[in-house]
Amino acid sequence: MDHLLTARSLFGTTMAFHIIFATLGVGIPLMVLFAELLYQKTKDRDYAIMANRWTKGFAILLGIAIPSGTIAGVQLSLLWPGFMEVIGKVMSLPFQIEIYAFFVEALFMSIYVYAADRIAPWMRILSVTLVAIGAMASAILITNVHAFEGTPAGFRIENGEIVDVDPWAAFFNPSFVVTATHVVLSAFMTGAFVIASIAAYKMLRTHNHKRLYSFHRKALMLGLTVGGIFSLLTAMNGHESAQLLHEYQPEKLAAAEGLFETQSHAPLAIGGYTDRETQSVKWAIEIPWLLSFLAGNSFDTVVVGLNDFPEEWWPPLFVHTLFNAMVGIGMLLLLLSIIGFVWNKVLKRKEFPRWFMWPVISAGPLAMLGIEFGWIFACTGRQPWVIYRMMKTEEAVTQSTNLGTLFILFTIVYIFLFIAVVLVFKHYFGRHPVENELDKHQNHSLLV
């Protein structure tokens, strides 16, 4: 590879691994704040277990997270000087916020995780709040700084030199909204149908045990409702999120949807692989004019094609694929909320077919799949930028060299680090099955 290929490569892997558990910090929290709200309403225990051992589970991965997301600051620094040159002096408001947003995560989980049993149930709710509040905060403030390389504003670069900085122009650049929008909703999204995907597991390995599987079977519901709720309001964001690269960044969502022509009423490209040949998708389905309502809300909206632009400026025409499979992923596990809301309660069906249980066994791998195609997308087709019109990704790029055998050693690590978060939660759950706090429960039941 050459050198700026073993940078991007480099940084992209570290990303492609931080992304799992950061995806996972933000979903996670949200599912322990429902599972404690229907307990404090309910009074059922069952739901004070699941967000006790969510929690747990939580913290394994923070633990980590924090590791990888340090290794990402650092590879930005050393990777990229060119652009952390920029971010200096015009955009480094988020990387300050995000430490407080840290610290109140932090101090909330801790109190969540070590007193809850001591705390009144207002106290337990505020507490895990504020922990999902936190692990928001910190994704929108990170995330920000790639909706900035999208849509820069703020400053501008004159004779090599960076004037007229306003940082909160920046900080509130044009797709700031709608980027953090589309990053929390895919994360709660996420954390839902990885918690649904376990609970699916469980049911068919306990589907003779009546009282194992009625609590699998509530988180199984807690997690598709959730995810079902969120992957509609991600996909209604997706829709702003097209709009806004017509608007800012129209190469990408000519790439995205291989439109190599400029045209009102373009079609929408479903499927297939954009072939640079022909300029055109091959295998294609095209719904007819249906790219340009999603670009304006208007069939006869005029969207630009690639040849509109310097081919030097084209992004790589793969992020199509791309962009289909994380928008068909996430059309898929919308229909398997909408199968289990209506099997549960449209049909009152109290066990769910093993038909419909190995997909939603797959739903949890699957979400994450689609939080790596769609981080790709959105990185990958701004190439060749890495800020949008101003910075070029190669004038950014480090110069020193041995790139490759950091690229080589940091993947072992990762590996590494991978397989012992794997060993360490088949090791804490399987001294702790939850088949134990369930006996627990009804024990102290049956003596009060």
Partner chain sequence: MTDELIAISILWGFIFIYAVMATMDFGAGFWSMIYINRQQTNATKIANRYLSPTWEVTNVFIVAIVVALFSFFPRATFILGTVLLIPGSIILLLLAIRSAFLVFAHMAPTYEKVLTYISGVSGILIPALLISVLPITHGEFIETIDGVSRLRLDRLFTSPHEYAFIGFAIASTLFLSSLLLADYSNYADEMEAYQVYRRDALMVGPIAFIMSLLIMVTMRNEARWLYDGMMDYLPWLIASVIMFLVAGAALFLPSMKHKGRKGMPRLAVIAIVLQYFFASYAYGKAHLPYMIYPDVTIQSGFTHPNTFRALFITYIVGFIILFPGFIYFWRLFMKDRRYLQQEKQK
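The form predicted together with its partner chain is what I need now, so please give it after the form predicted alone.
FYI, this one's just the chain on its own, none of its partners or other molecules.
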């Protein structure tokens, strides 16, 4: 692998690892908050137990989210010093504000976990709320940097010098709001579906134990409800993201859709793979006119094709598959939520059929895959630019060599940590089954 490719792979691996824990770090606190609120409202202790157990799971995840995020933050400067020099001058506000969000989250997370038994219920709720807000804010802010890379604003480069810097204009760059919303909504959706997955799995295994079954059923309903709402919002907002690409990064949209010729009434290609030689998407299902409609809300919207750009500006063409996979997962999960809703609320059936548990079990992992595909699509689809039309990735990369060894080392550590976290989950929840908590009245510290 050449130097640049190694650097990209290393950073991409770090991010792909971090995002698993980061997404749950945004999604789970929201679920804990809902459970706490439900407990205060219904006084049903099951919800308090849920909040408690999810918090423990969250605390384990934090053990990875925080160090992997620290790696991500420092690695940006180590691997992409050229990029960070520009970011330092123009776009450091979100990073700086993110620090405050981290502090809020870290302070109140410790308070919620280690001082739960010493603070009033309203203070507990306030603490989780602040944890949830802190996590959400850090996601919004870091995504803002990513948005800036796609739609840079607030500076110009003149003879290699950065001039006319307006940090707030950079902060409020054109795609900030839509992109950040997409990330937060999809994280909420993923957190909820992961909870639903676990609950569904447990329901299959405890169906002849009434008390346990009803506990997990409540968790399932909460997860499905929240997940359903947010999958709808994610899809709606994803549509807006795509329109933003149409406006600001047309070659990314063209690559996502495998569109080579500029045209109105452009078709939407679903599935298949993009073939460079024949300039077509092979094996795809084409829906005529739909792409134009999606891009600009009317069939005669002209969608720019790849051939209008020099070939060295084309993003890698496989992003079509990534994009399809993300959207496909979104549609699937939306469908799942609708079926669940109709079954439960419209047909008023109390129990879901057993077969329905299997798609629900897959919902959490699928949502997480959606996150991964979406991110790799967004970052890889930006190539060859690290800052769109301003700075090429190759200009940003470090001049130090020996990245290969580091790549291997980091990958080993990620795999190792991943295995460790799985083992700790199994160990902890194996030794503290929910049965124990359901009968014992517990009122002391939440952790250990």
